[in-house]
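In the form predicted on its own, a lone chain appears below as C-alpha cells.
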Amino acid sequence: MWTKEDLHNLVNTRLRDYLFLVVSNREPYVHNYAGDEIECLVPASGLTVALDPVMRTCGGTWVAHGSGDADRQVVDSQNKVRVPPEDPRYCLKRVWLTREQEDGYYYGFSNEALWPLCHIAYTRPVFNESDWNTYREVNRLFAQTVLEEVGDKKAFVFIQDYHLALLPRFIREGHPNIISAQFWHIPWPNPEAFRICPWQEDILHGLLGNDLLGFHIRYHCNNFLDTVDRALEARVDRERYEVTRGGKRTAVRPFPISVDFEELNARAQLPEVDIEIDRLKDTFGLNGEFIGLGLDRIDYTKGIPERLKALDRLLERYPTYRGRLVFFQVGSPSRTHIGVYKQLNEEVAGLVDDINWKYGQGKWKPIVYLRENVSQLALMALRRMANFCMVTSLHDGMNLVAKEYVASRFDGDGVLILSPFAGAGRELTDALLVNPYAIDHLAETMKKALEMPSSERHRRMRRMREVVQENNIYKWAADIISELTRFEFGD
C-alpha cells in the first residue's frame, strides 16, 4: 500500500534532477474577499482535491488560472503564492485570463464543445470557431507560462484534463526535452462520437505531444487508440498501447484515480464531526429518520433528476417511508452561464419543490436541497450520517464522491448505490450497481439499500474499503511517475 512517504521517496529518487509542475485550469486554492478580509477557499473540484495531497508530498509548482477576486492581491512579482496557507508545501503560479478569454476557452469550447462531446449524456456539443480560436490562444498562454517557469532546466510537467488538450504540443515545440504526461479526467468517447468535432485532428495532435497519456479505465484508452487510428496517419501499437507519429512515441495507459484514504478515514473520526452531526440533526429536525445522500456539482452528467424521480417513485410505491426518509441533495452551482446548466438548475429545483409539496407532512419534507458550497466538515458529517449514498452518473470518468463516501465510513456501515457508467463502477463492485436511466429499478435499489441486513452492509463496505485503501491517490501518482521512467525521453 502506497503512502505519502513512499511517494516522496519515489519522486526524490526518480525525478530528483527535474522540476515538477502540475498544470490545470482549476486552481487548488482560491483567494476571495470576505468584506474587508481575504479568505482562502478550497474549490468544489474532485481534480484539485485529489491532486493537492500529491503536491503537498512532492512539492514543486502548480500552474492554474487565477479565478478568485483577491487572487492578484496575494501573489508575488512572479504571480506565485505558497499554499496551503496554514502549512505551505508548494507554489501556486497563477495565469491571468480576460473575461473574454475565460468565456471562449472555458465556458465555450471546453464546456459547450468538449464536455458534451466526451460524455454520452445526450447533450449536443456546440462548436463555435471563435471559441476554438480562444481555446488555442489560452493553451498557448499556459504554454508560455510553463516555458518561462522551466527555462533551461529539466522538468516533468503533469497536465490535467480536457481544458489543455493543445498544451503538450505547444510545450514540446518550445522545449523538446521537457517530459510531459497528461491525465484526461473525463471519458474518451468512441471514434464515431468524436469525429463530429471539426478540430479533432488538432486535438489529437496536441495530446500526442505527451510522452504519456492517462485515462481512468482501459476502455477509454481503447477508444482513444481507435480514434487516432481512424483520424490520423500514425502507427497504433495495440499490444504495447502506444502511438507513434512523426517519430514521436506516446504511451497510453489506464490509471484509476483515487483519494487519500488514510486522511479521509482519520478526519471522519474527529470529535468535531460528531458535533457537526448533532448540529445538522438539530438544524433540520431529524429524529431517527433514514438518511439518503447525493453530493454533486449541478451537472447534467450526474443523473440528479433521475435519482429525484426515483425517490418520488419509492415514496409513491412504499408509503411506509413517508416521514421516515430524508434525502440530502448537496449541489454546488456549476457553469451557470451556460444555457443547458440554467435549465438543469431549474429542473432540479422544480423536482425538489414538487416532491416536497406532494409528500411533505408537517415539519417533515423528503428532500433537503443544499444548493451551495458546503463546508468540508459538513460534507464529512453527511457522509457519516447517510444510510446510503447515491452516485447515479449518466457517464463519468471515475467519480471520487463514491470513493470519498467509502473512505469516510470507518464504522463499516452504509450502502453505496453506484452507476455502472462511472469509472468507479469497475472497482467498487460491492456497491449496488444500477442503471440510472431505469427509474423503477433505481427506486427498488433504494428500497434494497434501506432494508439490507447489517451483516451484508458491513461485508460489502469492508471489501470496498479494502479496494480504496490499497488503490489510493498515492498509488495513482506513483504508477504514473513509475511509468514515465520506463521510457527514454528526448530522443
Ligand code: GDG
Given for the second form:
Amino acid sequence: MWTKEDLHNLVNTRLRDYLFLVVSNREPYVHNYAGDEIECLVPASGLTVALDPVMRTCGGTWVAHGSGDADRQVVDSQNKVRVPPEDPRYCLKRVWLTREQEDGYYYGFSNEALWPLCHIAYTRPVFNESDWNTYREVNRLFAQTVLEEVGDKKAFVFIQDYHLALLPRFIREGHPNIISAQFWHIPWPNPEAFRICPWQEDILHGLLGNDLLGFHIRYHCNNFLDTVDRALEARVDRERYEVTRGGKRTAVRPFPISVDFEELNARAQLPEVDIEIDRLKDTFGLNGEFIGLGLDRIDYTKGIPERLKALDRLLERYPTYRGRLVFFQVGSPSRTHIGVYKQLNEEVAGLVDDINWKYGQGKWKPIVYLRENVSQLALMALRRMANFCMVTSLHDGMNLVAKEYVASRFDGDGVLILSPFAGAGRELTDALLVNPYAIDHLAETMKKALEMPSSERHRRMRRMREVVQENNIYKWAADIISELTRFEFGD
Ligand code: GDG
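I have the form predicted on its own already, so could you send the form predicted in complex with GDP-alpha-D-glucose (GDG)?
Full complex below, order starting with the chain above.
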C-alpha cells in the first residue's frame, strides 16, 4: 500500500537532482477579495483535488493560470506564492492571461471544442479558428514560463490535461533535455470521433512531445494509439504501448487516478463532522428520512437531469417514498459563460422546481438543491449522511466523487450507484452499475439501493473500500513518477 511517506521517499531518491514542476490550467488555491479581506479558496476540480496532496508531499513548483481577483496581490516579483496558506509546502507560480486569452483558450477551444470532442455526451464541439490561435498562443505562454523557471537545470515536468496539449512540444523545442509526462484527465474518444477536429494532427504532434502520456484506463490508451495510427506518420507499437515519431518515443499508459483514502477516512471521523450533520439536519428540518446525494460540477457530462428524472420516476411509481426521502443535489457552478452550460443550469433548476412542486407536502420537499461551491466540511457531512450516492455520468474520465464517497464511509455503510461510462465503473464493480440513459432502470436501482439489506450494503462497501485504499492517489503519483524516471535511468 502506497503512503505519503513512501511517495516522499521515492521523490527524494529518484527526483533528487531534478526540479519537479506541475503545470495545469486551474490553480489549486485561488485568492479572492471578500470585501476588504483576501480569502483563499480551493476550487471544485477533480484535478486539483487529486494533485494537491501529491505536491504537498513532493514540494516543487506548480505553474497555473492565476484566476482569482486578488491573486496578483499575494505573489512575489516572480509571480510566486507558497501554499497551502496555513502550512506552506510548495510554490504556486501564476501565469497571467488577458480576458481575451482566457476567452479563446479556456472557454473557447478547451471547453467548447476539446471537452465535447472527448466526451461522447452528444454536445456538438465548436471549432473556431481564432480560439485555436489563442489556444496556441496561451500554450506558448505557459511554455515560456516553464522554460524560464527551469533555466539550464534538470527538470521533470508533469503537465495536466487537455488545456495544454501543445505545451510538451513547445517545451521540447526550447529545452530538449526536460523529461515530461502529461496526464489526460478526460476520456480519449475513438478515431472516428476525434477526426472531426480540424487540428487533430497538431494536437497529436503536441502530445507526442511528451516522454510519457497517461490516461485513466487502457481503453483510452487504445483509442489514442488508434487515433495516432490513423492520423499521423508514426510507428505505433501496440505490444509496448509506445509511439515513435521523428526518432522520439512516447510511452502511453493507464494510471487510474484516485483520492487520499486515509485522509478522507480520518477526516470523516472528526467530531466537527457530527456537529455539521446535526446542523444540516436542523437547517433542512430532517427527521429520519432516507438521504440521497448527487455532487457535481454542473456539467452536461455528469447526467444530472437524468438523475433527477429518475427520482421523479421513483416517486411516481412508489408513492411510499414520498415524505420519506430527501435528495441533496450539490451543484457547483462551472463554465457558466458558455451557452450550453447556461441551458443546463436552467434545465436543472427547472426540474428541481417541477419535482418539488409535484410531490412537496407540508414542509417536506424531495430535493434540496445547493447550487454553490459547498465547504469541504458540509460535503463530508453529506457523504456521511447519504444512504446512497449517485454518480450518473454520461461519460467521465474517472470521477472522484464516487471514490470520495467510498473513502468517507468508515462505517462501511452506504450504497454507490455508478455509471459504467465513468472510469470509476471499471474499478468499483461492487457499486450498483447502471446506464444513466435508462431512466426507468435508474429509478429501480434507487429503489434497490433504498431496500438493500444491511449485510449486502456492508459487503459491497467493504470491497470498494479495499479497492480505493489500495489504489490511492499516492500509488497513482508513484506509478507515474516511477515510469517517468525510467526515461533517465533507461530501465
Ligand atoms: C476531471 C475529470 C476526473 C464538487 N462540487 C464541489 C466540490 N466538488 C469536488 C468533488 C471532486 C471534484 O470536485 C470533482 O471531481 P470529478 O472527478 O468528479 O470531476 P471533474 O471536475 O470533471 O474532473 C474526471 C478528474 O478530472 C480527475 O482526473 O476524475 O473524470 O472530468 O473532488 O468533491 N468541492 C467543493 N465544493 C463543491 O461544491 N469544495
